[in-house]
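Listed next as structure tokens is one chain, alone, in the form predicted alone.
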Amino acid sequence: MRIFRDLIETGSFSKAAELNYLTQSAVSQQLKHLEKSVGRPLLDRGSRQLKLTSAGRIFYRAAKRIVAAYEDITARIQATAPESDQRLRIAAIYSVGTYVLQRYLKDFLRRCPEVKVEVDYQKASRICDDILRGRADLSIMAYPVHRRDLQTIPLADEELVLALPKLHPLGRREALNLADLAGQDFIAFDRGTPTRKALDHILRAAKVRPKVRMEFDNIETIKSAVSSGMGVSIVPEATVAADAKAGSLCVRRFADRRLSRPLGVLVRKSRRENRAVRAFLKQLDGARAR
């Protein structure tokens, strides 16, 4: 029920095969075996979308509440494990678990020393599932998504950079402007997340369009191609700030315009939060308010 409903919601194989950690095949065997079960097609193969037949449309209505249901379930029980007042699991992308997160969770462990802290790293198209799911409590990510089902709290703006191999010859100017990056080499975010869309809309409006030459998923190898002089990269200031220091990459900042990333932190609506899950929300409400 719940591959059924992760394959009407996306209306894609493929999508719902990444969120249940599938094949493809696997998930088309699995519709097969429920169409089996249920006696009757829930899909209109003679469409090229994904098309509820009027079965199909009755199955995901009641698929969706009862996976709900579960869910909601599973939450609770697992809340009422004596251990799981001093457990709190957070889901992020790697840019802001290992650069942002690690700050607020220095303080954090400093009050509350008794918990126990799970990061996991994931892409952003799944961060949000493991919430609903129960597999993460809360989740700190850029450009946060707005769904029904969720709670988006905003945290803070982080300020986006220009990094540069160190004998770049754009670093040896001070002031660069957005212009600066046509025709230039491009080491860009994978085309899927959420920071990647955000530049590319940025870059189409002011009309400069650089050569993306490779495309990463992750923050430090998109550093390293950038070091090895592959080309040029818009990152978080927080992710390169070692690194300029340091001497192994250039860092300019934009003289025509501030590029910045929102970053916010989602959890559950209907959840029932435990004293770490609390605790840990009311230390970053504490941060964004200074």
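Compare with the form predicted alone: the form predicted together with the DNA:
Coming up is the bare chain, nothing alongside it.
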């Protein structure tokens, strides 16, 4: 039902898929099942853009109400939890949680040492759900989606840099261009992760084709693959700063192109935040201003 609602509101299978961290194929199949289960077509296939049938209109209205009610439950239950005032529950993807987030948290805990912080590492798709359903107060993530029921606060632009094995030939070059990646052995994020999709897009647009040798969903695994010479990779700068300093990796920027990924904070829109959450958000806002 949530998928159907998003499908109608975005007017596009692919966008609805993106909002729910699914493939377009999944959305297409879901709609098919839905129509079978309801027993009548919900969408007019004839025309160019999506058009609801009369049955679809009824279903859409109901779906909207039901989804909203559904997502509200756990949130409301969480709100009645004891000692919830001192709790800050953050959902984060791994690469952000262990590096960027730690900086903010350290500051925050110095100021508010009484707050109990819980960080949950999840896939991007779960994070959205956790926040909508009140299992987490907020999330810091890369490529945050824009949903009507979630507030997205842009936080920073995280630089993406080229990570090379220590003695890689490219490391000796004066200026590195994006095109130099062509034909290189490449260690990539898993297909389906937002960062991977964005990078694929950029490389395809630039008609640069590295040879993707391995794919991992974990930044640590990527780093160790690079440092053991399996190939090069493009990773968030913060995740390799320490390794560059220690000399276990060679880190370079591209001369012709600045790569970055947007970081943002995700919060429920209909929020009744506790003090801890408000304080943390305020600090983030301050950090952003600087």
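Numbering follows the first chain given and starts at 1. Everything numeric in this text was worked out from a predicted model, so none of it was measured. Take the two forms, find the largest set of C-alpha atoms that superpose within 1.5 Å, and that set is the rigid core.
Peer 1: My question is whether residue 221 is one of the residues whose C-alpha shifts by 2 Å or more between these two forms, given a fit on the rigid core.
Peer 2: Where the cores coincide, residue 221 shows only a C-alpha shift between these two forms that is less than 2 Å.
Peer 1: Classify residue 22 as shifted (yes) or not shifted (no) between these two forms, where shifted means its C-alpha moves by 2 Å or more with the rigid core superposed.
Peer 2: Yes.
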